[in-house]
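Next up: a single chain in structure tokens, the form predicted alone.
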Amino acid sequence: MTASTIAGAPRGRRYFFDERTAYWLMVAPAALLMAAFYFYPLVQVLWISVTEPKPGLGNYAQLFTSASIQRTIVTTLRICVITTAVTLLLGYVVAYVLVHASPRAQRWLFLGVLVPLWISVLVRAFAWVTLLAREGLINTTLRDAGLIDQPIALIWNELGIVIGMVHYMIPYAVLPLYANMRDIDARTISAARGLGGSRFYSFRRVFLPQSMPGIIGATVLVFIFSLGFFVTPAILGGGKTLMIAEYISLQILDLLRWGLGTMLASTLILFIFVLLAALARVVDLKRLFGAG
């Protein structure tokens, strides 16, 4: 192999590989790890979905024929849409306050946003159980105050799942929204106000349109994360409301229907890839994930 000198290296030093070869040698270990521990398992999942219990597309046909699968998908989409909408609304308010807060207040607000990320999702789910149960803090307080006679069903249903998921997802909405709002030129708002626009009009016609990339990015991120949620729906749903991740776990671990479970997992992965492809056409994914 012909040795060559890498551009920028001190004169007189010679290397056995050119720049291109050295680059691929450096990324090869990471590429091999990705292939072995990420892509190969995905291929295995896809393979099982078309070979168990017998070769063919019979498992995928159940997407259109099985009432339980369709009911689970509809339930999952409904919960994810509600969770995304509520999370986006709350996250937008928090991000807006963050952008316009003083540096000292921003530090405290960021701490409040990020601390939940450091706490286990399992711990947070059981914390919500103590608050939302029939004899939990909320029902007990309302009953003692004379506002209710019977406990409100706040848990073991979709409402409890949505509450738990919104609590978990808010940081994932706040961060991309804040990154987008931070780059909005405050002088455009001042110009709108200077031309006679009210505070609300300036927000609606100037600030809100400029924050749309952040809104779109936060919406897709929260929705994608919500699709694969398992722990919170399993605990706060009490087994009465099945989402797709819990349904897949049930098929594989309890019923040993590997073909059906992997088919649903493959469909979920494909659906997420389609969403990401659609997102890439609207916003810069590198910037959204902090690489830009």
Given for the second form:
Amino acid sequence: MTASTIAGAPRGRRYFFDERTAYWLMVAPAALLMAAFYFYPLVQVLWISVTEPKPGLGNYAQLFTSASIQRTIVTTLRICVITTAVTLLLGYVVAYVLVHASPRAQRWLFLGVLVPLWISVLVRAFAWVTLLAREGLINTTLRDAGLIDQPIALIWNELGIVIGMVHYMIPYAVLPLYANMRDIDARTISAARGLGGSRFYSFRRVFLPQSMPGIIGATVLVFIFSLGFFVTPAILGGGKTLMIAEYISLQILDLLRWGLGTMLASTLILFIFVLLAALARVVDLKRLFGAG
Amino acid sequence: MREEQTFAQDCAEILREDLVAGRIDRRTFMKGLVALGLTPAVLGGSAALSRAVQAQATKPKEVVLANFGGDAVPAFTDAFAKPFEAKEAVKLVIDGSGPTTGKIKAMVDAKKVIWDVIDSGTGQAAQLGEAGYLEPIDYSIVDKTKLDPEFAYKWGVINYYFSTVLAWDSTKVQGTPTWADFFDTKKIPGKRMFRRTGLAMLEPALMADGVAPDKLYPIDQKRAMAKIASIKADALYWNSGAESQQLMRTGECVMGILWHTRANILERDSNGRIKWTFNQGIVQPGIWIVPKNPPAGSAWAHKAINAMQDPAGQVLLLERMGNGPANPAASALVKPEFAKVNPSSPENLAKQVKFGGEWWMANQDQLTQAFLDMISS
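Having seen the form predicted alone, the form predicted together with the partner chain:
Complete assembly follows, chain above in first position.
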């Protein structure tokens, strides 16, 4: 989109428009669409955040003064960090197995990873309720086996939320990790083994460092997605754990504090942009999001 | 100066009554006047008539009533839409897509209002009304004699009663518990269930703390919140009626505060394992509101509201959904088997506390946030 791209583009034959005009003409429809349906509403959201209920930065000041907002942010960050860590660990194992599986097993494994993506998040949250509840499958099984007297509180708390979120996020960790691991040359491992490294040593010193871009990419992806979680915490949290997305929705839909809601939404977007910018310095974003 | 009424004028009056009642359309009315050798000017000065002519002239294609969906859509259709259509020859459409406060604000802001009447509550009415998003209820069209004037507010008017009641799991709780038992987790261990907005949740807390039912308002917020906070570790909070039902049915909670309609379904579905009582329940009004500049026009929105105060439809709604009739005259029509689950039957009203709508309207906004802060900290 910048001048340097144009300069770098291969020079073709001259037509009616010069190269620069033709370039802009081709970009224009997409740019206009983006402006109308993406940037304009975004600017509107920003605008509301500095004009309602009265003009100024009053809403943003609440980030520093409102205990309620700060608590919600801390809760959100805590849950997202835990979710990301657990998801990454499990996702890494799955991706590792996937890469090393036979093509036939791979197909089944992929099905297992992808099918949940097509199931509504609502259905999945309720499925967890039936499994984790007081009289749910897990608690009754443990009780019948004589392992517990009192049901374990697996749900209606942060644990329940994390379980539900990790389940949802696993594919988003597996896919970038798999893409990355697939490109790791298996011969480097063989070489490490051949030079006398133990299995674990070869993994730690050769495979793991090469999978680092995948890990970083998956981490940021999962973390960013987790920040916007709404349905899962609302259902599995027992009403006690308020995460930022639900907080925003409450402000906008129920409490009619649009200024406050849009401020938090804007802050969230800004935070995500900053994270992505930081990520762009470490890994190739285009590649991460599948643009080859 | 009062003129003697001519026969022609009397005919015109009959025509006018037909027009106001919607039995004839405006064109027939005009034709009739011409046939009688009268012009509309002859009848000039009658404000009711010109309003009726106006309303008739702008007779809308439909009046849209928004509610929160589910079983309420077919029930409202049978109870309200069918009789209204039969009477007014205007369709009454029930839209169950859920009129949240934010959606109504967005619609009015964008000048794209699609609802005429909205099934709402006191909190929403106060929030939206004071902010300029609602039409004030036009009591020249909505007949106050068909309802308890206590619940005839500026920005909304009662359309049915519901009650916030105590339900319990009879396998874990003996006898009929009181609000004091509800807050006593030592005496009866196990999880308790509240609604997550604080609305009608502070009243039980105060009663449990020893405040007399007739001394609840103005509510001592600090005292009520402290009482709820005292059992925070054992509390779960529901957002939707369905959720409250699920938490009780699955044995997650031993006692819960929930709407009587859901409590009644629970008792039926659990074959009596879950029990509930109207004792010291909080009886509340479900209210109609009209958004600013409704598509069918304010007059028609209020006409629909007035029509829905007729007892027959309200009794049907009680039989289908458990909503208590708002029209006191409806009590006589309620079949005995429904009278005991009717929150607005005289004997049940006597057991309950009347919701302090005015107090909540003034305080709900601030309280909802405070309640959320209390439970999430």
